[in-house]
Structures are given as structure tokens and as C-alpha cells.
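This document starts with one chain, in the form predicted alone, laid out as C-alpha cells.
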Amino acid sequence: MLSKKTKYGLKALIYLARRYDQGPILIADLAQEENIPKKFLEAILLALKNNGILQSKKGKGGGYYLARSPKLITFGQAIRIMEGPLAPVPCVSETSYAKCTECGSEETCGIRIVMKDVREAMAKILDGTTLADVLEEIDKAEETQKGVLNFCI
């Protein structure tokens, strides 16, 4: 399950992706628009900045903005920054592998076999989904919703 920190981080990234060509966005504006506590958001954005996803500008006209195109930032990258490895158990992690102490044989461990498939499926989806892809899906969903609302009127 995603933590609030990660959900807020993803919401902020989607917001910034939608405004990619508009320059830096003030934390206060982003916090208010996305209903994210400002202090919490500051820490999240700093982590994303420290890991190369965001950049910031100080002073007048300052704020945060994406460090690269929304087409080049994946959900997987963002989630790993905020949550750590995608793997549900340490013995299948590609970035933070650790042997499970209670496991006799990794090769025959049923839990590991299933969790490896889970990790691979999650990585395929999250690493294959960019912020640009998400914006496109949001736009489609909004168009569908408009069509349904117009039909009901």
C-alpha cells in the first residue's frame, strides 16, 4: 500500500507535469490546489529534488518544476524515491536484496517465487508509466466523464 507521502508526491508530480512549460510553481499554490499539508509537501519536494526529479528556483518567480520532460519521469522512479524498493520482500529486491532469515532455500521458497512475479509485474507497470502517460489517461477519463454528464442532462 502506498503511504500518504508517496500519494502526495505523485499528486504533486502530476500537478507539476500538467504545468511543465509554465515555469516554477510555488509550494503554497501546489499545497492549496492539491490539498496537501504545506510542511509535509516541502519535505516531499526536497526529496524529489535531491534525487534529480525536480529542480527549484529561489526568489521572485521561484518555486519547483520538473527537472526533465514528463515523458522521461516514471511512476517507478518516484515511488522508489519515496518508498524505497518496489519488492514486497527483501529477497526479491533488485536494489536492496537481503536474504530472508526464516527461509531455508530461496530457490524453492513459494513465497519468494510468487513475490518475485509480483515485483516484476509492478516494476513493468510502474517503470513503463510516465507522468505524460498519466496526464493522457486523466484527460481520457475527464472526456469520458463529460460525455456521461452530458448524456444525463
The other form holds:
Number of protein chains: 2
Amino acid sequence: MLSKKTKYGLKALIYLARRYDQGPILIADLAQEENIPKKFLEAILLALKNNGILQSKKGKGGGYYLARSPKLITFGQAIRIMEGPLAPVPCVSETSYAKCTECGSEETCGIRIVMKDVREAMAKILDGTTLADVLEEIDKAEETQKGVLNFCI
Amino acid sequence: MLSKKTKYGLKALIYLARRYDQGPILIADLAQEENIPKKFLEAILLALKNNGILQSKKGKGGGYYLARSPKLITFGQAIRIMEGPLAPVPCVSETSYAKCTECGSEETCGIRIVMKDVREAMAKILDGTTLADVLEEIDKAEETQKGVLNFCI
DNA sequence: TATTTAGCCTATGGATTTAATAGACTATTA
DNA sequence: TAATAGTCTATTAAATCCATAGGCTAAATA
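How about the form predicted in complex with the DNA, since we already have the form predicted alone?
Starting with the chain above, the whole complex follows.
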């Protein structure tokens, strides 16, 4: 299960993506709009900034904004920063491999064999989905919803 | 990341699957062979029993054994018992759905749209992989390893 | 029936992580 | 220089994870 931290972070990224090239967005506004505790959000945005996903501007007229186009930011990148590696076990992680403590031979570990496939499947989706993709999907879903509503009326 | 609890449990299941129809296995033996704290393992096996994956026999000659053929026990079943639902967010869980707190409209939530795909991909693998499958894969991997060793010598 | 075996139950504890809040500090802009 | 808004350090409550201890209960065997 994703932590609240990660959910908040993803919500914030989607929010900022929707307002890309509208200048810096205030933490306070973002927090209020998305119902995120402001101080908690501060820490999350800072982490995203320190990892190159976001940029910020201080002082009046300041705020946060995407460091690059929504087309170039993936869910995978963001989730790894906030939640850690995608891999269910460290021994199959591509981005932060570690030997499983007390796991004898890695090549013949049943758990590892299965989790390798799981990691790959997750990575394929999350590293292949950009913020721009998500915005598009949201728009599509909203159109469909409108259709459903009209149909109901 | 999988918790130690889950890893221990999966190890135990694979161990028991390998010895299916060899009668009950002692917790103590299992714990020692697989390097799992005995008391912790007790709790894990009990949970698996209470969820229909294992059966046990008390008294002398007792122990734990699979409740049914390794072909009929999947990783998905076991992981859900020990780790909880596969779904990254409760609102896409098939086995234990719950509305995300403070998530306005479910149909147009960007996070949900992506995580739905992730859940499906994970479930496809984990619900499609039985203990018998894993034993087979382990054997295959061990054969390959032998080949590598001989080649090296 | 008595005894031993081995799983079952309750509870405790430390360590770590998660979620949230408070307050002082610093850079920037007008 | 005064106001703004991000940055940093601490603290805390709650939850979860990992592990251990000790007594209880069911079952097999002598």
C-alpha cells in the first residue's frame, strides 16, 4: 500500500503538471486545494526538489513548479523518491540493489524468481507513465463521466 | 517491500511444498532449517492455518503441512494473508475494497487510474503462480547453476 | 490414566516508521 | 528594509514490525 506521503506527493505533482507554465504555485494553495497538511507537504515537495523533479522560487511571487515538462516526469521516478524502490525484495531492485540478508544462493531463491517478474511488471507500467499521460487519462475519464451523467438525466 | 513476516511465510510454504505428503513437519525443524525465529514462525504458520492454507496436528508426531496440493496454493493467496491486499491503494483492491479517504470522485482520480493497472499486473503474476510452479522453477534454476559450475570447472 | 509432545494463546517490549505540528531561520523581492 | 515564502531542526503521537517469554491445551503413547 502506498503511504500517505506518496499519495500526497503524487497529487501535488498532478496538480503542478496541470498548471505547468503558469509560474510558481504556493505550498499553501496546493495544500488547501488538495487537502494536504501544509507542513507535511512542505517536506514532501522539498524531497522532490532535492531529487530533481521540482524547482522552487523563494520570496514574494515564489512557490513550486515542475523542473521539466510533464512528459518527462514518470510515476516511477516520483514513487521511488517518496516510497523507496519498486522491487518487493531488495535483491531484484534495479535502482537500489541489495543482497537479501541470509538468502543463500540468489539464483535459486524461489521468492526472488517470482518477485523479479513482479518488479518488472510494475516498472513497465510506472516508468512508462508520465504526468502528461495521467493528465490525458483524467481528461478522458472526465469526459466519460459527463457522458454518464447526461445519459442519466 | 515485503515484510520479514511475509518472506518467512513464503519460505516456510516452499519448504512444506517440497515435503508435501511426507507428513507433518515440526515448527522447530522448519525454523532451524530456514533460519527463522521459532516464536515468530509459530504466529505466521498459525495465521496461514486460520486462513485455510495450512493444517496442523498436535501432540507427538504432530506438526504443520499444506492443506492442499502445492498446485492449488498461489503466492497471491499467501501474500494477501501475511502482507494484506496486493493493491497499492484500497480503492482498486478486488479482495478488500475500501474508498480512499478524502478522494473525491473515484472515476477521475489519476492515481487510481494508474494503480488499477499496477494491481492487475501484480495479481496476474501472483495469483497465477502456485507453489508447485515455484518448486519447478527452483529445480530448473538449480540445474542451470550446476551447468554454470561445471562450465567454470 | 499419566506423561510427554508440540501446537496454541496472551502479553510484553524495543525499534522503526508514519503522520503531523511547531518554530526559528534564510533567501528573495518589492 | 519589510514582507513573503521556502528551508531547516525538533518534537511527538500513533502505528507497525520484529522478536521473545511463558503458560495453556489438545493429542498421542505408554
